[in-house]
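Starting off, we have a lone chain in the form predicted on its own, written out as structure tokens.
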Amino acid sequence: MKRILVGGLILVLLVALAAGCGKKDAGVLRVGTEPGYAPMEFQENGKIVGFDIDLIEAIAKEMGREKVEFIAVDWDGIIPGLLNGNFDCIISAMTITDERKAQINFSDPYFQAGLLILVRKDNTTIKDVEDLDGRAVGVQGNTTADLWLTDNMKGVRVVRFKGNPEAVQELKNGGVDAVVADNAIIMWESVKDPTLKVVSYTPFTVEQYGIGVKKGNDQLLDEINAALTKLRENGKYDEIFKKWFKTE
């Protein structure tokens, strides 16, 4: 009788054990990015910050989460990484499209971006899209940008690089003749650094950004959204963009 107990009340301590760490690890959203992307997401003194990492902090606090736990990941890895399991979710100014969403399952979208073209200041010969024709562009691979150029531009000669930093201080070394990326990239890094130019400011796409959850995780996406939706509603959203982004 006496071990009949012990074992009753070790089946009880690991029961509740297991409740307990259910509801901490409940209490965490573990949120992938890849932090080479400012103002959307870079590392600045050790730790990662943007508008994306303030976006989904406040829409983790909207959940009722008590942490966000940020993992940094190379960007073709990123979605390998969330249908692995590693991380709950995605925000990393991806872009919602066909090829991806056949993949993962996206939020409703966030953000409205597009293409722009950044070249060196003394640049005088490429003023739109179709001067890129016969130059070297550079991108950051298997970008928006590098789908683009590659399906729509045929004399482009593509040179692909590990992020957007390593493709503009290429650009700055004379080793391309431009780089094409996202708007908000493009004029964040022509703003930080005065022998850059952005080329045209209305961009030559449409792309509208998503939060990125693993298929299945249905559960987690529809509180995503409506807490967007409420972030949208009580002024907290534009209160972010503001913070990150001219508005006059």
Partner chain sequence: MKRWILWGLIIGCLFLVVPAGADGQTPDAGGQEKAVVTVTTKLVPDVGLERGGKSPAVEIFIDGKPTGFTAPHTFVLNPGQRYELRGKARGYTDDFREISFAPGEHNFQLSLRLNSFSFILYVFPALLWGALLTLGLTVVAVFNGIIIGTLVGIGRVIKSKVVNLIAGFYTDFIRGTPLLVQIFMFHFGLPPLLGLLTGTDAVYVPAIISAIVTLSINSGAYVAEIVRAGIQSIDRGQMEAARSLGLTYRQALRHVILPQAFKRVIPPLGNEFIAMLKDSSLVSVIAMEELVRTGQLLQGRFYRSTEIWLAVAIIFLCMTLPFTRLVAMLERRMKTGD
Contents of the next structure:
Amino acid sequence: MKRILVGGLILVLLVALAAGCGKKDAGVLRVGTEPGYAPMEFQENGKIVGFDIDLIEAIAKEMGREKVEFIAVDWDGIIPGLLNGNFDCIISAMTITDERKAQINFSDPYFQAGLLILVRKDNTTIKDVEDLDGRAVGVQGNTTADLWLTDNMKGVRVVRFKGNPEAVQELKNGGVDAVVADNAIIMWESVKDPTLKVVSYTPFTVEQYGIGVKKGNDQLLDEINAALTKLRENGKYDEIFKKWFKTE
Amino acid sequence: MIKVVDLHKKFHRLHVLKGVSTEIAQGEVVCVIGPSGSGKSTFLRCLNLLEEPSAGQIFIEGVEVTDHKTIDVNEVRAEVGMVFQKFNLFPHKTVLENIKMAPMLVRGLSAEEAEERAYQLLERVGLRSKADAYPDQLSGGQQQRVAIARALAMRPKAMLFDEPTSALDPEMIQEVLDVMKGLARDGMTMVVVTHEMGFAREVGDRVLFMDDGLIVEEGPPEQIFTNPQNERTKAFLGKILKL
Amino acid sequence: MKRWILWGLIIGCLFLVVPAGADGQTPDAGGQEKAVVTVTTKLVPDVGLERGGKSPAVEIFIDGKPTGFTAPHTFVLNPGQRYELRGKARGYTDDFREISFAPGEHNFQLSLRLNSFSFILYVFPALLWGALLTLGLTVVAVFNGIIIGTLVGIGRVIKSKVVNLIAGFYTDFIRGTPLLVQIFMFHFGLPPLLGLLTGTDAVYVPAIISAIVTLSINSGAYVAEIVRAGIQSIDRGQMEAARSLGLTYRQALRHVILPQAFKRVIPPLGNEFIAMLKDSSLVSVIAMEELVRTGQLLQGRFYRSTEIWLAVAIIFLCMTLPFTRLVAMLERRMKTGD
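Switch over from the form predicted on its own to the form predicted in complex with the partner chain, please.
Starting with the chain above, the whole complex follows.
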């Protein structure tokens, strides 16, 4: 009886392994994303949704892929994950930077972004970036917010969280004086939570998001770029944009 | 000196003592014998309240020690010394420290007083030279003698022995029995649970035969050993003495 | 004994055989004309890595003249000229590079890369700061844990139903929930609750306090179980002998049971310390940059996972190996004292 059980268990494991190692389905686009960055990508009712998600699904459709499979990963592990082949591309509100370009290739820019500052409603001392000097500022580690503050604002105590939601929670609890992140995200949080406000609606950096693809995978990159161009031309891009950013 | 009236002890459903009554006089040496499981150890442990009696009364020098409202069990135990089958010396302390500890903690003796008393007692059990040894450096017989000295250091009114030689190698039994004989000679009130019939015969003033939670028969050693009245006593002694 | 020497050798060798980094790409040689650029490089002081270490960025000189750029950088090279490309900074994989390209404008991305050994040395100070935090948190947490755990462990064995119950609840709760959940509950969940109770805004608890408190409370529960098991492993006869001499329960516990139990709990306490050393990485969720989190941040910044995690593993080993040795030594010494 025991032997049968063990045998059965091994069989199940083997089948699972075989399924895991199974040939990559050409019809599936595997996308890595860090779903803690509303409204670009976040979890809602157990599903990953957001602007990026709608966009990559439209792109995949344009490319003739049957299915998009989303793989949720930590921000810190997203580029290593791509390099290791855990997924085919990254869409995760990732700014195109020189340092990242040294590791992976980016598609044409698909979104204009920049950094904004989020504070508690009762805060009157922080009016622009310079006022952050000498304060504790919550960011998500290794985002452009982290890198920009670390490189350009020596007087800021940068508190690096694993995810942006934790940074915002810390702001609400009073652990940091401000949170810096991309404009869409900051505005989303300020609308969602009336105890928070945006310092200024003009971003203090200019950044562009790109879809990340492993170096050497030029065929996929070209396909994505072609699809992106097509979506801009046929109005699909604007449709998705309006769905998520009505006010702009 | 010790008076026991209708003592009962139950462990959950198990009825171990079913009404034991006896009286032990000052300076008397009482040996308790009986088959294993007869309740003799439990009886002994009830006498210094290591086991709490389920019913019945125990009087020590006229004071009812089973009365929880008026009695501090720690005080009772301090007056009744106990020696265990497995010695139960404190392995992390030297022989001297083993003996000194209780008089200092319980009686409030100074370190010097306690030490003096300890050396006297070690002299008495013949182990003065082992004062600084740790228990596991001693033989079983030596450990048991230290255990006796430790109990005596409290200057108890009575001593209880729970099969003090059962865990010893045969060649060490005598040295322990000799110490106990000395105590008896000096007039210590003693209750000894034992399988050493020779000791019971030689030193005991009275023998209690227990079986199935009751004292079945009691009397002077000569009478119990040579002319037992009860069938169960006869059967037990028959088995024991044949060996 | 030999195992320790072997470990030293293995760690030493790991440093020497770390994979040599691959280089940045070179544009395809069209063939006709050759351009050679001389690039000398020098280390630029800190560009953002906090807490020690020189920056891996290098300033780029062409033909001995400063360009004002730091690598990595994208150049537009002019055809028809001879360039020589040379990286001089020590520890970089580039020390000479020749590139060729067809006439016309070409984008060339120059990205100098530290070799693995230099990279590990470069990130080591940052990692050591992280390790210091890890070690500090662990030492404080286990120290507090021993105090809490001893009290609670005793609370589980004494004859008081109420104390038993409370101590039992505590250990059940802590051991039955993940440390991660406890950290979240304390750091993010508690301030709004405190605010509600005091009728003010959220009462903020600094992350370091949250980290120390949660780790201490967590450690306390595990130490309590160790202490309880230690006490219960002492032969019943010891308590009986002490009580038969008239010692109170407290005296017996303090002078007879606990000193003996203490020796028995040293090895499991050593295990608890090592477990805490590893588990303390969970405080990274409240932005404590301990060793593992520092590794993640460096990985996210430099994308050199192999070297970073190797270095992190080595640092952990350097903390745990001497400690296990210390515990083994202590254990041996205690044994002879019996």
